[in-house]
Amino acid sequence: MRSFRIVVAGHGDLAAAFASAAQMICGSIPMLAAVGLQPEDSPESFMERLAAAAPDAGEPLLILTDLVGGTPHNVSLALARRRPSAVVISGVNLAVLMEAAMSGDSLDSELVARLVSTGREAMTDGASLVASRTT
């Protein structure tokens, strides 16, 4: 069983949609939360909700954000600076979330590298993929 909490952080309803899609495929995912940045949020209010999604500051925490440089990413980095057991990966896709959710590994540099690799490998040019299968 996975020993770390996952929080998906993103703009609008994207984080909740990622969590919902992953659970549709994987079934119930324990220790998973989604926090969406809403138009009325300030960075401070978003930080409060992000921290509330992972209340145990000593618990290993993986934060997956939607966009490098966006408010969810920047606020997540600020939270991670205060929590040595937190890791932030930005540019999340469904493959990364599912790999993290199904992982039995501890949250260490090897898992982080594997998750980043999974995200890159999940990206493909569909037209090229189809063309390679017809030749």
Contents of the next structure:
2 protein chains.
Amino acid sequence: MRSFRIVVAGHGDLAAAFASAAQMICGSIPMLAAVGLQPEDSPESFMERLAAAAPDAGEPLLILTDLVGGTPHNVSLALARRRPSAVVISGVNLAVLMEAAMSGDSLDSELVARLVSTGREAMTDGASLVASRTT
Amino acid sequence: MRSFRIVVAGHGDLAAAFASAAQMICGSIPMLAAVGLQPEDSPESFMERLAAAAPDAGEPLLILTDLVGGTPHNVSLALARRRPSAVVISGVNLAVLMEAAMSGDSLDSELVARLVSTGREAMTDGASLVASRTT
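For comparison with the form predicted on its own, provide the form predicted together with another copy of the chain.
Time for the whole complex; same chain goes first.
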């Protein structure tokens, strides 16, 4: 059983679509929430919903954001500054989310490094994949 | 004006949500389509819709897929094998899509390498970002 909560934070419906796509592949994923920035949102209203998605401030929390510099990411960083048990990883892709969702490890710096590494390695061009499989 | 078409291919509503999120940030993006694998889809029906999203087989085409090994990615690779002008990059995140959407360059190996690099660099943990800004 995973020991930390995951919240995906993104623009529009992207966060919710990440959660749905991961669950389409893996089945139901517990302790996973999605918070989407809608056009009518302010940073404050987004912060309220983000905090509500992880109501226990003492619980380890991984926030996966869509884009450095965007409001979902900036607000997530602001939340993490208030919560020492929260970690933010930007640039979420489906591989990072699935690796995190399936993880049985504690949310420590080793896991965070592995998640970033997994997500980066999953981002590659088809030609490189073919080349790496044939060498 | 970008010289190539972009198709995002993913599970469920993820591809469409990527396109919407990018357009929420950048405004309308021409020559961009999204194709989502729905539960009722077969690889064949997904291929039909993917090919229909880029009807001109001779036009340069960048397909951004959500996950290596998933049906959207496998079918995209199959399409790219039939189309020498198509390139597939897996593990899409919002940074890759936006960089590609804003690109004025030709879809060559240099651009593909830059897109992968941009996407990977955009995937990082908050602590690293803080550290890199203060060093």
